[in-house]
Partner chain sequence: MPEKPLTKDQLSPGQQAMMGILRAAVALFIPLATFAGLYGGFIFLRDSGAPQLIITAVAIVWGVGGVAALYLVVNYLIQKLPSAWEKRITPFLFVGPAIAILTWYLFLPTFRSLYLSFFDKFSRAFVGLENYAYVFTDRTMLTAFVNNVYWLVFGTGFCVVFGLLIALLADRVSFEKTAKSLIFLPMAISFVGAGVIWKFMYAFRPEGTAQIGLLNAVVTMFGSDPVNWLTLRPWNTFFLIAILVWLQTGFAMVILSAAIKQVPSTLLEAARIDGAKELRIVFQIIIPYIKSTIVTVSTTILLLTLKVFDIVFAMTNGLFGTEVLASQQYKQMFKFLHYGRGSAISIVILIAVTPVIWYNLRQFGKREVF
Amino acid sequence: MADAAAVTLHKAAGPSRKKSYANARKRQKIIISIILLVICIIWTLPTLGVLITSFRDRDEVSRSGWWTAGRELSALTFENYKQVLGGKPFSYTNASGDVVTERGDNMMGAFLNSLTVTVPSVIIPILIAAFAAYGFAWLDFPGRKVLFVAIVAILVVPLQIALIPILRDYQRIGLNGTFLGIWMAHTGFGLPLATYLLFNYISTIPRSTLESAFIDGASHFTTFVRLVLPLSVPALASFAIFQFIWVWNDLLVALVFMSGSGEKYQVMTQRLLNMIGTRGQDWHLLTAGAFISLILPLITFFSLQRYFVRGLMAGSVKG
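How about the structure of this chain only, in the form predicted alone?
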């Protein structure tokens, strides 16, 4: 009788335990959601402040904080962007009542230069690394493992130690201060990570898929172009996000390899650095320039974000 009563009590307690467990899980989800929401707000507030300040007048920026702009919506203006984007002179009245004329910052030219540097610096390493990853994953050749280990080992080498030797070589052959030189530099710095990411993804493609292509008479090149590349879009997009944002926001490599090219070939980060030196107090212009530099990386990330996690998880689970 005692055993039967214990079994009855255990069965009766089962639904209550499940209910309490479900309530605990629900509370955990709510707490996690609140924490994530707070983190998102903290990360978003500076960007919102930059955006609002970039539309405010010089006097308004010096007089009050950006969070007060809601009471002065009529005072918001696009003049800051006109002054920053254009290279033409513009005039304004300072605190003393004097009219001051200054030259625009020509951020549009720097924007186009950054595009000229970034797009090839993303496409070239992706193409080379995709071929290399396919070779390491599916071709059998002498020294394959040693070469792959060497490529992975390069990931831990800081790029800063290679800048001066490469710069000396560029000066000897006349590549310093040219777009070709900086393309080659970014390609070399990005290739190890690209090869590693794409290898992890391409190596997970079922062997039967490739063998069926070989049985149909496809060569390695045809298999790579028509089968492997379309299947590797998540990994390609994941690296493209990394490389694009890194090259677009790069200042060190641009300063080293584009320093002798003059103002005409400056990229966005170089122009922003010059603006900080010449317009250190003009927050309305600095924030406008900063937000212009943010637009394209944001568009790139949100356009490819659906592939981002899939690309990062490439090859992490096998079997």
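Everything quoted here is computed from the prediction, not taken from an experiment. Heads up, when I say rigid core I mean the largest set of C-alphas that superpose within 1.5 Å between the two forms. Positions refer to the first chain, counted from 1. What changes on going to the form predicted in complex with its partner chain:
A displacement of less than 2 angstroms separates the C-alpha positions of Asp250 between the two forms, with the rigid core held in common. The rigid-core alignment places the CA of Val50 2 Å or more apart between the two forms. For Leu272, a C-alpha deviation below 2 angstroms is recorded between the two forms after rigid-core alignment.
Coords for the form predicted in complex with its partner chain, given the form predicted alone:
What follows is just the one chain, with no partners and no other molecules.
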């Protein structure tokens, strides 16, 4: 469009002017394309390096850079993943012919723990927040406005503020190192945002839609479950994706509230952090471990990209 307008304007100047102008635009576009292409390559290289390294032979990894892997395509292997995933001792023959046995990193166990932590930590706050959002939007009770303003105020309160007091409570009542404890913590830290987002959505449902349900004698509870929840699915989904990525990738909350359970219930980020400590230079294992921890968010990213973007945009102001 812009090109067309500019070209029309320059018609009077004769065909050669017009042509050189079009050429300049074309050249500009090519330069921009190249710059962007270079940026994209730079942005992708770190991840690509890790992906390739995770499939390379352990000796090759320490002998040469991953960018030379093209020469040894046949040497690519799943061994690193086998060793990292399982929790049992893993034996292999090293370059000098000795059999080495090492403990596996039990990434599979950490994966399941992450799943156990994440799924309820996503669904519970959504449920509680949806109830609350409905209450704030459609029910009348004393203190309604003050309470909602309080929620807006704590939207960006940093969760650091809660770590010490809540940890002390947990130690007192025996919730430290339990799944329930960490679900509740993620619920607490995710609720202000969830309530705020869902309120914005639920309060825009037309009053007439709900009133027809009340005329049919439905209670608030029934209306909420049968009518409002299904109508709010888009908002629920975008918050769910944000919270999923947030909880899955969280390290701090897990370190504080799950450390009490020892190694058994470590989540993926904790396990990966341990590996950085103990496997410092075993890049073939570290990269495989890192990739296992990325796989679920990456699948989400590629399969639900539009919702993913929307979710992250909606949830970006979390405290």
